[in-house]
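Only one chain comes next, encoded as structure tokens, the form predicted together with its partner chain.
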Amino acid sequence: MALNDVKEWLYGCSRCGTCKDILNIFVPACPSGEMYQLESYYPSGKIAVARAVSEGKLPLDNDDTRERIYACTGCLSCEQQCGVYHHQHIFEIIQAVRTEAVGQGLLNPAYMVMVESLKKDDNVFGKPKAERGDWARDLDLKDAGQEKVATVYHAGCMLSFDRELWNVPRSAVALLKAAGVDVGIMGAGESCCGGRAYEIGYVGEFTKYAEHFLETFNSLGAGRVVTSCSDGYSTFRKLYPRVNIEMKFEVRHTVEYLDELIKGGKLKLTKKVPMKVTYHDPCHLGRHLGDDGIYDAPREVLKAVPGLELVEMERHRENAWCCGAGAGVSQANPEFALWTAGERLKEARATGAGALVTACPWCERNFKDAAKEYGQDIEIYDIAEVACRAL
């Protein structure tokens, strides 16, 4: 979106500050504002900046000004707390200022590397495209590009290239196979969903990936795409409909699909997994989906694991504190990303849980890094990894 597209919402905010805290419990809601404290880092401040840019009162050619606009994880907690008519468009406004900066040629070096990598290797990590399917090399999975399958498992950039997280997609496909699902992958033929490019203001790159993805998957004839990446999932669900191509397959997040398989009696979790865990709601699986936010399915899957005890953090479901990795922050501002995750780990530890379980590789990666950075003694898992132990 460009600033012109969000003009209707630019004047909605009076900077009343309601977005700063979670309604009713009044603990911090906005990672950016909470870390930096200056008003320009809060959602209301960013909207004011957007307004000033739109009115020509504030140029974007100041690195520190743009840094404030990029210091947002796109968690949408502000949109959850605000009740004013523009409330569902706050991140759109921030994203529009980012697009404006890109349009003015004011590029963030960290993102330039990412976008170059997208152009060259179809991923955001600068990794060779040929290595994309390595996580599944010994699994003997069907190649969905070569033979028709009912379900395509989409690993996404993070799970494809982060070896420390390979147990997540491997657990996910093990669970699907245990449930008798006819599953395949695209392997090296898989590409980025384009969601990250959209969030950092590269709308053209996003559109290119969305069109490619839709055309490719429509041609496969698979009825379903399952992904463990919440970022990717929300991109498919929320952003792809903006591209004028019909999606001829359904998209399911792993937790959503596992919940269905368990409830349908197709997946049986039988072994005891004696763990006390707390669940972190990924923003892209919750708030990003609005009224369709997926909050119950992951909890249902965890409750189906014999012997597992689930305890909740103070900020959960719609009011969950962000992991800190979203909207390009982990690439461009690791200090902010880790601080945000560190705050969440403290909250998780306060529950008495020995492990934090989530359903997004971006969250998992950032939590693992933060646990190491801050010496937090807590294990980090994806739900699929925990559920797989019960097979």
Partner chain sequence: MIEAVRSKVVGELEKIVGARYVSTNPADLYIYSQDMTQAEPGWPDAVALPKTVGEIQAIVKLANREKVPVIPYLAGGNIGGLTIPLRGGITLDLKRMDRILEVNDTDMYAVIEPGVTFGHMKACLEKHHPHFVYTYAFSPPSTGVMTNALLQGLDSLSYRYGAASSWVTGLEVVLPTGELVKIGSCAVSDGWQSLAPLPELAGLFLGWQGTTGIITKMAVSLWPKPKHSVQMTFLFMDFEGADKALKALARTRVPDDIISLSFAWAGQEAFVAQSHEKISPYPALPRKPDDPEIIVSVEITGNTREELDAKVGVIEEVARQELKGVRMVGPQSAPSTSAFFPMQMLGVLSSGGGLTWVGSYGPMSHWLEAIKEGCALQDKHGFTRTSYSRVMNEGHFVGLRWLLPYDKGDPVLVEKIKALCRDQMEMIIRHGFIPYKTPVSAIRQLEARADPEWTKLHRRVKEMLDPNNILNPGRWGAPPA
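Nothing here was measured: the structure is a model prediction, and the numbers come from that model. Numbering follows the first chain given and starts at 1. Shifts are known only where both forms have a C-alpha. Take the two forms, find the largest set of C-alpha atoms that superpose within 1.5 Å, and that set is the rigid core. What changes on going to the form predicted on its own:
- Segment displaced between these two forms is 85 to 87 alone (run of at least 3 consecutive residues, each Cα moved 2 Å or more after rigid core superposition).
With the form predicted together with its partner chain done, generate the form predicted on its own in the same format.
FYI, this one's just the chain on its own, none of its partners or other molecules.
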């Protein structure tokens, strides 16, 4: 979305400050504002910056200006709390300024590396495309590009290339196979969803990947695509409808589908898993989906695990504090990303839980890094990893 497309939204902010704290419990809502403690880093300040850029009063080629705009994890907590733009517009304004910066050639070096990697190897990590399916090398899974399957499992970039997280997709497909699901993967034929490119302002790259993904998966004839990546799931659900290509398959997040399989009696979790855990709601699985946010399904899956105790953090469901990795922050501003994750880990530890469980590989990666950085004694898991222990 271009800056001209959001002009009418630039003047609606009443500067009331509700975007800064979670209503009723009055604890911080905005990672950027809390980290930097300046008005220009809060959502209301960012809107003022965007308005000034739009009016030509603030140059976008100023490093301080762009720093404010890029210091945002895209968590949408501000939109959850806002009384004027409730559930809408604020991140679209920020994203539009980012798109404008890209259009003017004001490129962030960290993002340039990501985009060049996308162009070369279809992922944001600079990894060879040929290695994309290595996580499943010994699992004897069907190649969805060569034979028809009912369900295609889409791992996404993070789970494909971060070896420390390979147990997540391996656990997910183990659960699907245990439930009798006819599942296959694209392996090296899989590509990035393009969502991260969109959030950092590279709309053209996003469109290319969205069109490629839809055309490729439509041609497979599969009825369902399941993914463990919350960013990818949100991209499929929220952004792909903007591309003028019909999606001929349904998209499910792993936690949605597991919940359905458990309740339908197809997946049986029988072994006791004696753990006390707290659940972190990923932004892209919650607020990014608006009223369709997925909050119950992951909790239902955890409750179906025998012997497991679930305790909630103060900020949870639609009011969850962000992990800090979103919208390109983990690539361009790792200090900010780790600080945000560290704040969440403190909240998780305060529950008395021994493990934090989530449903997003970007969250899991950032939490693992923050736990190491700050010496936090807490285990980090994906829901599929925990549920697989109960098979």
